[in-house]
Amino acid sequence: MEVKGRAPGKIILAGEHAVVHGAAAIAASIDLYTEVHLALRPSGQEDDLLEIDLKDMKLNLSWPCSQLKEVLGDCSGDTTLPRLCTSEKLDLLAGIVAEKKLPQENIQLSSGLCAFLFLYTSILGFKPGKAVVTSELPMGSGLGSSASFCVALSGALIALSEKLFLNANEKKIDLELVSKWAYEGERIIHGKPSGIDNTVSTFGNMIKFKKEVTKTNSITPVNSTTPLKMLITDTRVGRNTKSLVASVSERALRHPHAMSSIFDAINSISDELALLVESPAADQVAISEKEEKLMELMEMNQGLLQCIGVSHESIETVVRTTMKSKLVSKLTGAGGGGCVLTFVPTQLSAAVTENIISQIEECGFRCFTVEVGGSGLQVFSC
């Protein structure tokens, strides 16, 4: 049996980093996707293998199922109860991946491969199979590439575990279950993720997300009344999400009152932005006024992100470049490089947009435009 999982990337319009500390964040899916084509193979062969083919990286790896079973032990359990990857198991997974001696240029894939092995064996056990992965999302850039991978993979694995042929008249995938499994994969990759990336990649569209300590995370749909388009700049500057999240937490410990005030301000921006996006706009004048307010909120959010130490010279270069055309930009995701959002007003001419792109790309960056919102996880039988 074969299935394909397809999950979108995401942008954060407001609230990154502060969301880890209890503030609200606004996130939305974008029309760039990761696909995982998953096929099970007959068991009982001498060369039973679990294989992953990372097409974009030109990297193909495989492990004998017997080796995985010997090292990891019994992985059987209830797939409807996602479980944490313990530190002991993570060490075992890291050892299995390390044996492959990845080329230095691919070493950043190690944690993602650990997540793959954990999710596969936890949901399907030690059945031989092959996963083929392709993605339109740049890695490590703040567009949720790892969550998109974990969601697409988890959706395909759950479909296979339940032996579902996902036709229109048959049972649908439990999206809440997919999101929970994908979050466990994200924990392996990022350490302490907020949960926002896997949520928006699973459910799609736009959401207001607030992490709760004592109860289920608060997820509220945000229904945009007008189309939103963003110019995304990939600075090509890699960064480590885990270390950036940790650095913000350390700064919050050193300056608790000041950082708490900043988090409160970011929370207010997220709340106002959600209301603004949902507010009606009857004509082009109203739309333009709405867009002007949205840009002001993005500008304030970027200033606060600078205050907590997660901006970068590459990000500031994009901010200064777009400001010349009276456009507003902000980092999205962890910061420290990665990607930058520039809001594209509905009345902005194609010539102006092309000129801005040309100026940005002269700095060595790359640009692409995306539509904001849209479908989340889709799973197809093949």
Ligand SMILES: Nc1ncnc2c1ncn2[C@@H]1O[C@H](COP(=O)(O)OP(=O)(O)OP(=O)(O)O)[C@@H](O)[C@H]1O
Contents of the next structure:
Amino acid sequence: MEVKGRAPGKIILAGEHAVVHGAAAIAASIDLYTEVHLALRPSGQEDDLLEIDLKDMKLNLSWPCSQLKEVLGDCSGDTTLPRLCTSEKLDLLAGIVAEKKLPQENIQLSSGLCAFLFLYTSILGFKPGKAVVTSELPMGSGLGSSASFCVALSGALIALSEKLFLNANEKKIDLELVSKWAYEGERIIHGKPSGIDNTVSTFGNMIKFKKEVTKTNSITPVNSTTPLKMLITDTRVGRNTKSLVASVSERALRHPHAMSSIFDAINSISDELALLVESPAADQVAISEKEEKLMELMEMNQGLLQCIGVSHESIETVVRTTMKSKLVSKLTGAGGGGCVLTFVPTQLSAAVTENIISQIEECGFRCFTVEVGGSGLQVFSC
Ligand SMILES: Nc1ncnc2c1ncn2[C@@H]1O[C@H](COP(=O)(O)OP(=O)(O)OP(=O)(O)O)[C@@H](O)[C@H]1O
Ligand SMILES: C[C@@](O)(CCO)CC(=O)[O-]
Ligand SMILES: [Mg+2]
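Now that we've seen the form predicted alone, could you pull up the form predicted in complex with this ligand?
All chains and molecules follow, beginning with the one already shown.
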């Protein structure tokens, strides 16, 4: 029995980090995807294995199902009720992954492998199977690679469990359920995620997201009335979202009032950006005025992200370089390196755009454009 889950990466136009602390944020899916092909194997053999093949990293790992069962104990539960990976279980998972002695250059994969083992055993138990993972997204770069991995995996697992247990071959997949399971995977990778990344990777398009504590998260579609063209620069500076999110929380503990004011300001930027993106623009003059305001909001957000300590010298280099051409750039995702967005006005000529890309790439960075606001999770029977 085989299925494939395919989920997009994302950009955050405004509100990253502040969204973890209750502010609104605006995110959109992009047309770069992670795919997880999942196949169950006949069970009952002594050497039943659970295998993952990370094609892009040329890394193939497997664990005997009997070992997983012995170490993790009973993982069965109601797959319609996503549950937290406890710290005790995470320690057990980390131990199982550590036994594989990952090469140093792949050590950051540990959290992803823990998320894989947790989600697989929580949804399918200890059935032997193989996952083959491929991705177009740069890992650890702010484009939601972890969320697209968790969403594609959770979608494939739930589709397979429904085929298995409900004989529901073509049942429409419950996207809410997928997003909730993916969030539990993101908790392993991000530590304290807001939920925006797995939400936009699951549902696609563009959303305004606000994390709620006492009730379900507030998710509002944002319908852009004009095309949004973004140049993405990958600074190729690796970083770790979990540690960046933690550093912001620690700064908020040291400066509670100042940081709360910054989060409030970012909340207002997100609210204004959503209204602006949805506002009508009848002609090119109106479009240009709208784009000027959007760039101002992005510029203010970048300034506040620098305030909370998540910018980086490489990000500031892109900001300064594009500013020379009166363009605005802001980090996207957790920052600390990774990717930077540059808004491309509709009136900017291809020649000027190419010249700006050359200036940025002379700094050793990689530039590319993406389609903003495409589809979310797709699940295919194989
Ligand atoms: N295709 C993949 N296969 C396995 N693990 C992955 C994959 N993509 C991401 N991961 C896991 O997620 C980690 C990167 O997640 P992280 O949240 O730090 O960066 P990101 O999601 O790319 O950026 P951001 O969260 O800021 O958008 C990797 O180190 C790895 O553990
Ligand atoms: C930095 C952050 O706000 C976005 C990461 O893409 C973390 C989160 O919301 O989970
Ligand atoms: Mg992530």
